[in-house]
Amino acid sequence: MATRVLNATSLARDLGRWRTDADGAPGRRRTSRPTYRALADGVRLLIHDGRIPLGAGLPSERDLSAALDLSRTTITSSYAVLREEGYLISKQGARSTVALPDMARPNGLLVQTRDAAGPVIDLSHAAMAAPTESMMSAYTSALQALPSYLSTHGMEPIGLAVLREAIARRFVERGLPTTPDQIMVTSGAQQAVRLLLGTLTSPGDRILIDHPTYPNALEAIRRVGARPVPVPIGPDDSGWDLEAIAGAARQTASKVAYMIPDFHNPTGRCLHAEGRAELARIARDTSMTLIVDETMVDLWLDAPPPPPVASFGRVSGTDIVTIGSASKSYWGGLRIGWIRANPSLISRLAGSRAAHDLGTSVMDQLAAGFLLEDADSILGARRRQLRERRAVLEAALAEHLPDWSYRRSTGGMSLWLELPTPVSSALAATAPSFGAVLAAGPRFGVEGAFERFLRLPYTREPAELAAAVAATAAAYRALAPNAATREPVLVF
């Protein structure tokens, strides 16, 4: 089978501002990192992010040299570093292909690098381990309920009635009247986003987003050929600049908006009730379909969120589309998501879904239904655990990185940290050698934004969080050895 070779121009684009902190970059502070090393770190970051697929071939030295306007000697040296560290595998007579170091574990949770003294802790994912006892109980109950479905074909494009009823009840409990025919079950929230974008948009359409935002939603927007229109999350209490959202909606004629008002990923912000009403009004006035991502809504830590945004809509809130998920609240391996929308849109989505799959796993749907029956008990324990780990992460940051600032998340799973220097991508590329895998700020933005930011989740065990922050601090000191230290900046 022929090796897929990456396009040099595409790789240059994906690398973004990799030269920002390389030695000799014009107009920038010089550091000890030479250009070839900075390029190797940039490529390594793309590999860890999954943006360079394993087994692919890197562009030829000549092509990449031309695309980046560098000497071939620099490209040769960068490739040599990647080869030495195990990120390129060379075979005689064949092109070098992308790999992970031999000691990398396939699940990405623990990666051993040459330079690290111990296991590398993955902080690139905001996800918790499963509540084992509850999960086992739910699947045991699902297995007992399964026989009554075995006489059917088992394919339900909009989901099992029993689960749609349970999801609808959860909306009703939150003050939003909902019927099962307004619910479609999907294989995770990510499939819900893809289905909605594929049904509601066409290539070239503009989609309004809060900025930063969920990286996989950005990727879904790109894959349908649409154009994201970012509106920044502001520093004030509300976070969302509603006036800017209204202006952007009018000026760009965006057909769709994708927003995360409930414990926003990655900032952890929560939009107040007045802002939700205004957001719904903006969508009505501009004839824009508002997609509200509620995947974090159950993970409030300081206070429950206001009523759902859809409760401020018209026609029982079905003019506003809502996405939910069991994956963040319960377990990432439980690929259950849902869409709440007008029944007519649900029918359209079911027709579109046939091109992707014919329905979600019956066992997973049954298990999710049993988890929802015991939701309050399970989620209460999850929130307590997250509060404790948030405190651990904050204490570790105060000890090791006191010059980093952040606003405490009121819910969700992560802190959005502002760095004193714009080295987020370089830090994420360097950190594995010190013991941590990080998600760089630009992953959450458009066109290389957020080099001064980093998302750190508080979902790992306390000891792992403390060790990962210490490793991150060591990597940061290697990149910014002269960074000033001062009292930690915590914004309430």
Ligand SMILES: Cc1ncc(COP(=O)(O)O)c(C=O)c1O
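Positions refer to the first chain, counted from 1. We call the rigid core the largest set of C-alpha positions that still match within 1.5 Å between the two forms. Because the structure is a prediction, the values reported are computed rather than measured. Compared with the form predicted in complex with the ligand:
Annotation for residue 85: C-alpha shift of 2 angstroms or more between the two forms, rigid core superposed. Annotation: Cα of residue 11 displaced by at least 2 Å between the two forms, core superposition.
Once the rigid core is used as the reference frame, the Cα position of residue 441 differs between the two forms by less than 2 Å.
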The other form holds:
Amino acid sequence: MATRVLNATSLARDLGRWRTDADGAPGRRRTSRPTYRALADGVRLLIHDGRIPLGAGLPSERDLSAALDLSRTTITSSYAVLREEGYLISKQGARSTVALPDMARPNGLLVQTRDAAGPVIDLSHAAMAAPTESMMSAYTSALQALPSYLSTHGMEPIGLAVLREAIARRFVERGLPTTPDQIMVTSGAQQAVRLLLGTLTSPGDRILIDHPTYPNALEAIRRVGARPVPVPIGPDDSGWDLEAIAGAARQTASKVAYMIPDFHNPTGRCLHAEGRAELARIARDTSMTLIVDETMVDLWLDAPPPPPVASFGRVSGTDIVTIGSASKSYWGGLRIGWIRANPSLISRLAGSRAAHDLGTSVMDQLAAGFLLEDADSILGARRRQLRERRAVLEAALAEHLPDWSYRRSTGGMSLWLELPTPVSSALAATAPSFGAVLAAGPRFGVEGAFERFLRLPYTREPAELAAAVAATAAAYRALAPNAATREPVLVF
Ligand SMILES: Cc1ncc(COP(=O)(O)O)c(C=O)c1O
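So the form predicted alone is up there; where is the form predicted in complex with the ligand?
What follows is the whole complex; the chain from before opens it.
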């Protein structure tokens, strides 16, 4: 028996624009490809992208035909295709369950198995290895500082005073007056996102988001039962569309917005100062709490970002909540993040936190404090490394995938690439066989958007980056053999 049966309406939502034709234009049906085949392709991509769990049961043919407004025969034929390819396993008298086909069987997607000798390079995370020497020295200093904490119980829901002071100082240096009682240390920015959503929203609330956005924030929004309201970030010069943000905030009465204006993940965009001021005004006029995720803020590569969005809130009288992290600036393994908010919200958050955990590790907080003391020199080296790797990634793309277009990120850790054909999930499914693990575009969006996009981080060693792009190109050629080899399209 299937452990979980997918709901037909949710599946229809996740399928998004599955009727998209070969040119990527939604709505028009391809004349050369019957509807049942297009639907099977859509379901297959969701399976490969991990968005339909293995072992789950698909909705009944009757339910799905109603949800998609298609004939039952079309659904039956679609399920038959999936069954034939090995994506559905049927047992007599039981519902069909989702599976991955035997890799050795030709199924039109897994066209080559990996040479056992070659490494598979993971480009699905935008995260760097630690700066080893600085990290070792920070933990050595932390160990020396530890004895003075051993006589306490060591559990501090808002974090050690010494670290909160160091974080507050960094905000002051960036032009935003901040006191330690406005800071709460969390176990990473992700915990900060979850805590804030849990405290500020109720199930059914609408939350404005950049689209695309950081996938784990999207998942956190879903987990609290809120509804994301996506506002597109333009791939061209437009970036954040402030009019659209204002319109969406008013029309949907969103209580909260979650945004990444500083080297946005995944696009690498940075919102200019006037845009920040306007965002703060919109938040005030619509009584919307702005959660600004500054996880990437230290990683500017071409020019420092404008002052924090919260500093514009001071002018317009809006209370803006800011999230920060040590993960990208120093190391993800530290698991240190923070929230800057007014002290009364900090106390509410500390109360909610107790249901999940009782504080962040003292050693890690002490180490983070020492890293922050040395921030300028560590970050300078980090930026140099990222600039070099961004250039390596760009060169590899120009060599192997000249028809993929992108706008150069001015900071952060990744490029957001537009593919000539909407095959991102299929590419992510096949690429491991060629030597690269990728995060497909739809991970960064809602309702199946961004099938034409792919995020490539420039965080790995140069040689690994070059090899991973060559592997990605080989996988792409296998999927889209007629892809044109036009000149690269670069928008600065
Ligand atoms: C925008 C953004 N927010 C939050 C996080 C999570 O950060 P942390 O490792 O501090 O939990 C990430 C990590 O990739 C991120 O890119």
